[in-house]
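A single chain, nothing else alongside it, follows as structure tokens in the form predicted alone.
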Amino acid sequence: MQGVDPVRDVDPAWLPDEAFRPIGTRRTLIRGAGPLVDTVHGEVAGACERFGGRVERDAAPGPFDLVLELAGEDSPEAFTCERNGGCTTVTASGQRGLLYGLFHVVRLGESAFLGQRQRERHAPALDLRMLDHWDNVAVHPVMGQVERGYAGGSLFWEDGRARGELLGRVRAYGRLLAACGINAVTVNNVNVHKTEAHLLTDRIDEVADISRELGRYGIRTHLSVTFAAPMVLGGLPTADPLDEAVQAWWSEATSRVYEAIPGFGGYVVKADSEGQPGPFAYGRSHADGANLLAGALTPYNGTVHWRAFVYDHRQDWRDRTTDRARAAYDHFVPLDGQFAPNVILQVKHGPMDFQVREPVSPLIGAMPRTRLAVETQATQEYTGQQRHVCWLGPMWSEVLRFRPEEGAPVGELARGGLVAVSNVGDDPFWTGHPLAQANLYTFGRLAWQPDANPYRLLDEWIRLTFTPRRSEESARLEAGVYAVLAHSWRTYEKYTAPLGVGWMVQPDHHYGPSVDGYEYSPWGTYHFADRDGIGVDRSVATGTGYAGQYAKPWAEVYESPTTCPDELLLFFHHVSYDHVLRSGKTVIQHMYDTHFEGVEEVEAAQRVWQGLSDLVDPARHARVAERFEEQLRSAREWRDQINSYFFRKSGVADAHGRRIY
């Protein structure tokens, strides 16, 4: 980042100056008081300064084109929008609602000021819409500065301290998040190392500096903490959640946090997972551990996010009965109803770990007396690491529309909110790959409205983000970017791991193919390919029983290869290579075909992007073009390694006679 201005010399993503032109050329009235109302005023005033309009504060009624006002009693984040008599009016009862109302008008663009508009109420379906940053304060010898981060260094930390002079960019980041509806951020890694542990106590002032900047746009700050903090920081001999001294330590530490950060959101905890300390060491349950922290946070309306990513990571690969996919359900369903009201159980959307295709976790919908948040991953750990175009909106939408049983969809069952692992770093393009910004935007908008059409949200992001050099070419530009992104998730699935097989990646860094990379490991991530077939038998009748964790009708659907959806077949069943799919193809031919098709689709997308060079900002176009070169190289490697592996394993030739090594 040397030589880069912390705010101005970065890609504006979906908030370019041009997006504010419809507001900036008009006369606006702002009514209300408070820090976020000041933020709204600053946004409008800046637009007017750029484009020649005028903004007034709490003036007498007059001929205004836009009125933004605080009034009424409603949800603090809701707002209404209407247009009558030549005036567009946004009304909100809370300051956040007014801020979101402003960005709603920005999204509408010129259409916000045309004709009549009936009064519409807009409110988020989920109260919490959160990003978890897996950022380390100091550069970790194995994980680097950002664990699973693919967009440069941390936005928040540099050289072991908060960024200081670059906090202006943190403020710009808060603006970016508020513009798509995100309202909470965790600023450090869920794997809390020694340095990061001190953020809770003697380094809380640094968190406060970050929180102050994010708070200008209504973003609440959360902190990942180690369960062993009373021992690591307080010198106690135990972290037993039922120990009175431990309880007192957490109460005192939490009190000091809120003295420094009055609007603090709460704690995120990874406990008894992948070697992290937790209540199991003292014979206590996850509910005991979570409720300890909940008690300390209750006086301040703070929340504990207790992650449900708990499984045996020292599994014997010879053991076919232990199934990592079962773990979260087995651990947590017996605890339903035992968690305090301000505990949110944070559940990964699939039962494994953010693979390109997984079933929805059966834990979601199985704990009616517990607040659950669904956790997704925007940072593309297993989906190309922001070197590949892979827009995840359709995958997330499928999760949010899934019905665990008759009743409400997951979007409504996730009472604790929606969370994503952040894909942002200090890269000038925010997300490393400029088109990966679409994942961040789509996540925020789906968290606001889980049943939204993701393809409409993609259109929305494209219109806001890309301004053609020649206005008459906007349709060609928008169509081209849409063509590159719209089917990119399924393209990635084709050339990597179709039919739900998963995990055929290089160990540790998870980039690129390695079919047997995890096959004989302790991580529980197997495909069980042999000369006769492939897949994991998770049926009740003959397998691990995982399919039985679902309610009807899904338990019945997943139980049999004849009813299981093809896209999840190898996740639930071990089948022969000549097993016939609904398409009429065999499993092995589907493997061959999809891997060849995936590469062809990347080649086609690359050609489309090349054809937009005269319409896209040169720096942005060059970055995407460079990433496409790597994506195509990697896709060809995936194709050749996967096809060759299964040809050699099965002995079945490609029906079309294409080259397989």
Contents of the next structure:
Protein chains: 2
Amino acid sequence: MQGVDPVRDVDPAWLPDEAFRPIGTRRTLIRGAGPLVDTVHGEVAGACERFGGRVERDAAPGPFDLVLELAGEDSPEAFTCERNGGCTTVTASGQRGLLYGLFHVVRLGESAFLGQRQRERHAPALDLRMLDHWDNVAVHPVMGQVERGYAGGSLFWEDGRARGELLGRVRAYGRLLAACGINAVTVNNVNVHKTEAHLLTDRIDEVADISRELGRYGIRTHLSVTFAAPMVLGGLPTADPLDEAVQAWWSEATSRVYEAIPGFGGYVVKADSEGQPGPFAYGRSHADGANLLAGALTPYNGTVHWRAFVYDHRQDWRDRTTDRARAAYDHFVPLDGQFAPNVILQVKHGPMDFQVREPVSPLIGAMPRTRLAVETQATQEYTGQQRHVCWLGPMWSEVLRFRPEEGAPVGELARGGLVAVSNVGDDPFWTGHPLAQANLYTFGRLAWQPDANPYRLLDEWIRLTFTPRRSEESARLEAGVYAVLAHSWRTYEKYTAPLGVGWMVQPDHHYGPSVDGYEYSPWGTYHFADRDGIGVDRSVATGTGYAGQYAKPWAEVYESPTTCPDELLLFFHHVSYDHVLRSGKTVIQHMYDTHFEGVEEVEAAQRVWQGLSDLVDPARHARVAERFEEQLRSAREWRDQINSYFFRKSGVADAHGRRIY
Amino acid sequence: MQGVDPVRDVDPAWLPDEAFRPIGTRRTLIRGAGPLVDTVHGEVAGACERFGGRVERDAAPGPFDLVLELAGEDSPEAFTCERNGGCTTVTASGQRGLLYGLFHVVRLGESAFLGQRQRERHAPALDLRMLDHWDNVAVHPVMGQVERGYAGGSLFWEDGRARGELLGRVRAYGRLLAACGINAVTVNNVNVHKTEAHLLTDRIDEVADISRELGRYGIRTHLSVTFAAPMVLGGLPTADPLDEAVQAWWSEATSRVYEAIPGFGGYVVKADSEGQPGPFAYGRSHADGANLLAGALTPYNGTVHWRAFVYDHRQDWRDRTTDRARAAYDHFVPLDGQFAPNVILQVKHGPMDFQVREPVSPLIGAMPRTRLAVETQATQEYTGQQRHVCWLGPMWSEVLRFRPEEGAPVGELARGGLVAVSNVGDDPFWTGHPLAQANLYTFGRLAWQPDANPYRLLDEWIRLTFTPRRSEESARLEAGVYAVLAHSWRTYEKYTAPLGVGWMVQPDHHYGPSVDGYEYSPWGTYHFADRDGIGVDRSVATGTGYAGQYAKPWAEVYESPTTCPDELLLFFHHVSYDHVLRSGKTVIQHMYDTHFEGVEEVEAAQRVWQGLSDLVDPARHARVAERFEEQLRSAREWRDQINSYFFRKSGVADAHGRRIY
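Could you switch over to the form predicted together with another copy of the chain, since the one displayed so far is the form predicted alone?
Next comes the full complex, this chain leading.
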């Protein structure tokens, strides 16, 4: 694909040349005009060049196997697809819709050109499908360049500037994102450090360079900004949202942003959170703060993503009445109805912070007059840091299909969209662990269709990504990769923190086990294990009252240890080690069993992967094999530390007499 | 003191102008010639300039109150002091002896000039009294510039070079060291990184600059070198100590070092330790490695300090048979007699790593045919990082007076000298916490006289350092500072890891409590606490056999929990929480009691300090007061975490019903 992916040594991910063979061997007509139509044409032309097909524009003489046309009236990202009389037709009223339609045909593969196909309309359920890059321009001495990044340096920033010659790689990234339905990217860390603050003003041209490349695939660019920008950049004495000079400064700054980037998406803000500045300093509410930026963006139809991740990160661990899980709800529910229409409140899907298992945040569904976006993490901060296989599709799907009360599921309530923290860096495989690409792909597809079956999306990703040399090998290859990934999240859950309690990780970097690592900390992250039992009592009757933040039926379900789902038991209740789960096992035996099972499952997955060595590209196979070594080492460490810790504390022997230290 | 301390905003420490009043108001004759005699003259002349006295050289007409003279035959650092007929006479055969004699007179104060004084001979018990600076030239992104440094940046290196204009500060530092008897300094970290490796060759001129300043006060300069230097710097394919090209390289490099620094002391080497290169890579012994460097240094009477800190830092915590405490003995005792005469084996005073309480290393006394130096830490890595008051004099004194068997104490067995890791940086108070100066001073004085009563040395430091405006206040001032410091080590021990078990610190930075922080780690640092008991069984009968590395009587004393001293019980034995100590308390109640007491003692010390605000220089008082705030916060954190951890684990309530979380 000359001109599209100038960085040839990069993994093709889910867009290998081979995926374009069905189109590239056929005759295609493209009708319509505009930059994204040109992109569509470029994709088809490139495929035809490789595979001998033909592409025409507008009123060329037929016949054609495929027609891609701008026509009719529909929402800008929707398209229809049908096949009649030997011709497959994709119709969209907007250019983006046409682009998505093209990639739909790519996904269909040969089947797009077989038989008849009823007219189907496809449109994203959510308008905003976004990746947040926690990338810094400057390299942080401890965190590295990408905060919580496990795939090398930043894809956007290199040597302190926006990437120059490598902008082609940014374009290739945009192409991958478009092919799974993502339409927005935030190009810098929500923790806005000194250097990065300047992107908003004197370094906006660099953002524009990135934006231009992403725009070729219909991706909008957003920017994380510091709430203190009027002081830090503007030299004002205050950042008070009700101060007129502050408002004027934001308006002026925003107008210059749109001069540089006409299609700019808007701002992302982490305010009054983990040390970032915010409106609290001026006695103002978060609605005041968010509306300040919303006001500046309104003339341009820009949005503010205002993060709801506000809690006391200097909590006293001795104080069992304060509950970090309550914080987002307590802070934001009283503000429902006060936010401007172009404010999107960005809520983490769980009440804590991307643990392997959390309940769905009670904030979702509790603010009917506010546009909520649900934030997830494609980057595997707490789920193995892309050294472990951990495909998160089922977890996200559970969240999106959760119904806070009778009625709409989270996937519908997230009217502000779905956001993931990106797991991509400048690594040749994009995501460090090649199989972590599945998370990125699945995220995009779920953002398009939140009620999709994630396992079908996994199949889709595998079929696109893994193309065997001989087609008769595809069944073994696909089954193998599926076996490695499909249950990997539950496997990871098994060998790490048990039953929803979370947080048994090493402080700061969050990799590897440390049962007490966050127990006596100021972060609000406790398990309260003693010699008799473990868990956090978040009931209304005897605990922090967090369970009461849910609507019925969940408030009741979570309130009692007899109705609380096993997998969340220790999140909601403090129980004794001999408490019997719904599964019939005691809590302690469940811990032992799952930890032994988890490691065995990793061993089994590793064997499956080893068996695919003849079918997978050697570099990709080797990279995954190397990561499996580390995953297995680490999983054993988790197993032994967790089992030893709780054996030493409880004194209860394993029913099966296995080795505990 | 113009020309001596050009850095006027630095704390005068134990050499305030006032300490020179007794000399500066009198008539002094100096007899002899040489650069250090000039230094002695400069000191006296400066004092006379301030206080109106008079100083003459050589055959000037009398009478004199003080005569400082080079005369007779004695060891080069010895001096005599007597007073007859109204004249105090200090006689030394070497210039260094004369310098030490001068500072002896300073310490005596007015009493040096009163009445008669019998002739007393003073000479250091140990020839080598050394500070190792773990300073890097380049600033490490995580560790900072000084590894385990808590007093700002390096005193020697700034902006990637030896300090230029600030070399005067280096000279002032040499002066302070000479005044407490230290005669050698290693100017860079034993972990020799890439930049620092070059100090040996192309950057030796910078070392020479530092050496020149330190030399004005009789301090020799030593250099930490990497064992891989022939490869890293010389481009050789090997660093094998038996390779002739390697030997030739070291000889050549060393001859150039002595060209640049004629009085150079020698090399310090950390080999095969925590990732540093060493002779093991070539199948050679540590004697081979050390003798290689010794050979290069022999023509110049230089020494190699070869560190015995060799252990497996990638131990499996599951393996209870491996014992890091055994490592130095196991590695080095078999090599006794194989080291060249100018090799000094540098042994940490305890078998682990500078914990608040360890037994004395069994290596000391077990290698009669090897010159041993004993290494201590003035820098408070594990003892409060110069945010906590923790005067280590009593701990060092216990070590130095310990007799490994019937016969000589450690202070005599350390024929290779006494070494401390420096606690000094570019902080205006030298040591961050102003009261941490007492550690530096006490170390130097103990190195001179290992059997000195440390509490007398503390008195000495206080009298020199704290000079009240009105002399009638001195008793209250001295008593107050003494009360704050004298028992501070035991106070620190009380609120941190109990009964010799050590290591309950936060990983990596080692500040603040984390009971399990090193429990499931590869560092060989465990407490093995479970719901029933705690401690490491190092007995011969049932444990790792470490106790058997001691000679009698200690092997027997440590072997049994009934004879093992309470304060080391958990270092040597795993006992139940209800084990009754010699004190009559159970182990668990001892933990609770000491942790409550420790915090109370900090509170009391803080009150004492507050009561001295009218007597102490405001800046110094404020700095200490600020540190006390942090010490108290941290001590409470230690108390509550340790008590809570063991209460949760043991289930044993505090006998006094105090608050445990």
